[in-house]
Amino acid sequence: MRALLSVSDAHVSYGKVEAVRSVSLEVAENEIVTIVGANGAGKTTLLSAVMGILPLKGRVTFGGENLARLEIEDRVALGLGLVAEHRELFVTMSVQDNLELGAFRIAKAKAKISLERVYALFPRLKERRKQLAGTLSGGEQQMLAMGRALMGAPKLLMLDEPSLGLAPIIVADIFRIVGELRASGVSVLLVEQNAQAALRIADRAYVMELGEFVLSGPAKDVAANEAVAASYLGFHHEGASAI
């Protein structure tokens, strides 16, 4: 499969300390990569990186071009999205103004489709389109951010800790809308603490541990990993073989 985002030996530092550390990864066209691992690891640190928002040393290239002096707006025009931690919502404007802002760069055409996508994948969504974005409860907030998001046409979906927070049952719904966009063409690049979640509907993973990537392959293999199902799955090698 093609990469469709290869990122090269990145490094990313706060000041003289050094978070993110020889770092090399990749994402194909209609694939979803996570990366596990713990608090602090360095995981939102290499997303903030590729997205333009923190200093990256390193080579990162998009659809084969090289991103090191595009701007974070450029980035989203070539179809490079982020739903950050935080969801970075505009809580005093409704839930409609908030996605159409989404697609403030595309013709309005585009974006009629593109809001009548994300309103097919969150029905929620189109039922609260007039609610302030404030009122929402944390697993619609969450809804608004993805689909903010897709309301761009990304190529590929970056997600920073989509299930934190939420209710089981929203945390099911966030995954199951993860692996239809994939099937719809959006690439993902996911990074998760409930790993069992994410290496379930994942192709491929990496471990991160102290800004290092230390093991990567197919997801189920990382998951039947005695050291991942130990340290971030809750049980030993023996029940690795139940993700």
The other form holds:
Amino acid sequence: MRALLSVSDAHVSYGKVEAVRSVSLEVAENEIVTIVGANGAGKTTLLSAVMGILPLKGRVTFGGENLARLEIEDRVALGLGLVAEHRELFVTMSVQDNLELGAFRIAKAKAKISLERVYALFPRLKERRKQLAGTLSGGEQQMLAMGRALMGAPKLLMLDEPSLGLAPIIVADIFRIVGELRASGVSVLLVEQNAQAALRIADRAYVMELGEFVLSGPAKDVAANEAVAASYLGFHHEGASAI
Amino acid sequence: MLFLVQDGITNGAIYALLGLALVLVFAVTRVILIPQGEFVTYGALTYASVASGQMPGTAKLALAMGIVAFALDLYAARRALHVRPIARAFLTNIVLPGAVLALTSWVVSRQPPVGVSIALSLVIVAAIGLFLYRIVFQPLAHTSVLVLLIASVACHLALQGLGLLFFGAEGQRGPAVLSTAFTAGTLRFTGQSIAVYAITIAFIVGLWLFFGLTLYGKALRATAVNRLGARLVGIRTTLSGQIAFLLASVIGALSGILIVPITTLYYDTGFLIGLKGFIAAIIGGLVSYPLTAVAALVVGTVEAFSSFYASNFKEVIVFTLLIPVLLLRSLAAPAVEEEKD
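Based on the form predicted on its own presented above, generate the structure block for the form predicted together with its partner chain.
Complete assembly follows, chain above in first position.
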């Protein structure tokens, strides 16, 4: 498989504090990759830097193109999409307007097809298409944020904590849809605190601690790792050791 | 009494347009557009100059600013020089203002019809507004509101000084857009005041349609609501900024053209007019369009009454309105910290 996104030796700093240190990762086409780790490990920082919101030292390529000099908007045009932790919706605008703006860079005819697809994926959004985005429930807002990102027809969708603060039944729904995305040819880079659910649907996983990757490999192996289980999956094996 | 209300509404309509432009520009770019008043003056005096057969200096300014803007575009694209964007930049930054300058100098000596003078003035001021954003505010887009405000004050002073250079210290009046008049009861409606109402209403309806129905209008609103969100769907902040400044300069110029047949305008009159639009915008909290429009009508009416009953205190009364409003707003709303981005 060809690497769609490739990050090598990335450093991201807030002033003097280095939040991400020498991180390298790859996402191939049609792959779901997850980054799990505790709160404050630097996962969100890494995604923001890959998207161009924060400055990154190191090399990032997407589809073979070096992203170093590209603005957020140019990265969107290349097919990189981010559903940010705070969702960044247009809260005073309707659901449909939010979705239409998601296809801002796409030709009108294509946008129409995209809209039908997003409505098929999230029937709930279709019911509420005239409602203001700010009046939706948390789960619906998450669906809208994902739907809006999908409207731009991304090749790789980066999801930052999609399950944060949502009821378990909605979380299950969102993870089901992430699985469906891959089936339709979209790669996913998923950042999650809910490691159990993330590792279940991912192909490969990276474990992040204090700004560094401490473990990586096929998701099954990572899930089976005793230390990971102890730290993130909420149950203890006998004699688990720290990573 | 009634004629004062009428007068107030005529003025208020203009303040409403200016207030809306200020709210729009602030929401999209975080710039408090002090030079809005200069757009009014430039529009009015360019129109008056062209109509009276004089060459307005603003046409030359537009070309000069266009050349600087083009140089900046070239510099920004120095690493990847592609033919198409550069040709486009050349067209809007140099060919357009150049053509307008040529057309203006050809037209001024030939007693142009009112419509032509208006169109030329609007295009000239629109170009100045667009280039002002490109030269000053686009490079500063990532800075704080305070830096943007200081730059805005600088632009105001520079443009005002240039206004004095272009138009001289004497005031000018322009020909009326509509010269008919009729009387209804005790009120006399001049063609010009009808034009003010009609154009203001048409413009507000037009803006409403633009923001409600078109993709670019929605993109502008989206940028105002959530700048990062807008960037994440691929809406360029610079594009939104350009549209906002273009609208603001056209609105300013249009206001100027509407009032210059009624009042004599000097090179520095625009500032005071813009400031009253600003009061309306502040009452609207720099976010609410309907509140701004209503506040503008109140400002216009208060001004009309105070200039009739206590004309010496006209400005004092109008600007004093700000204090109770700010006090009320500060009591009603919790302290807002400046947005970080």
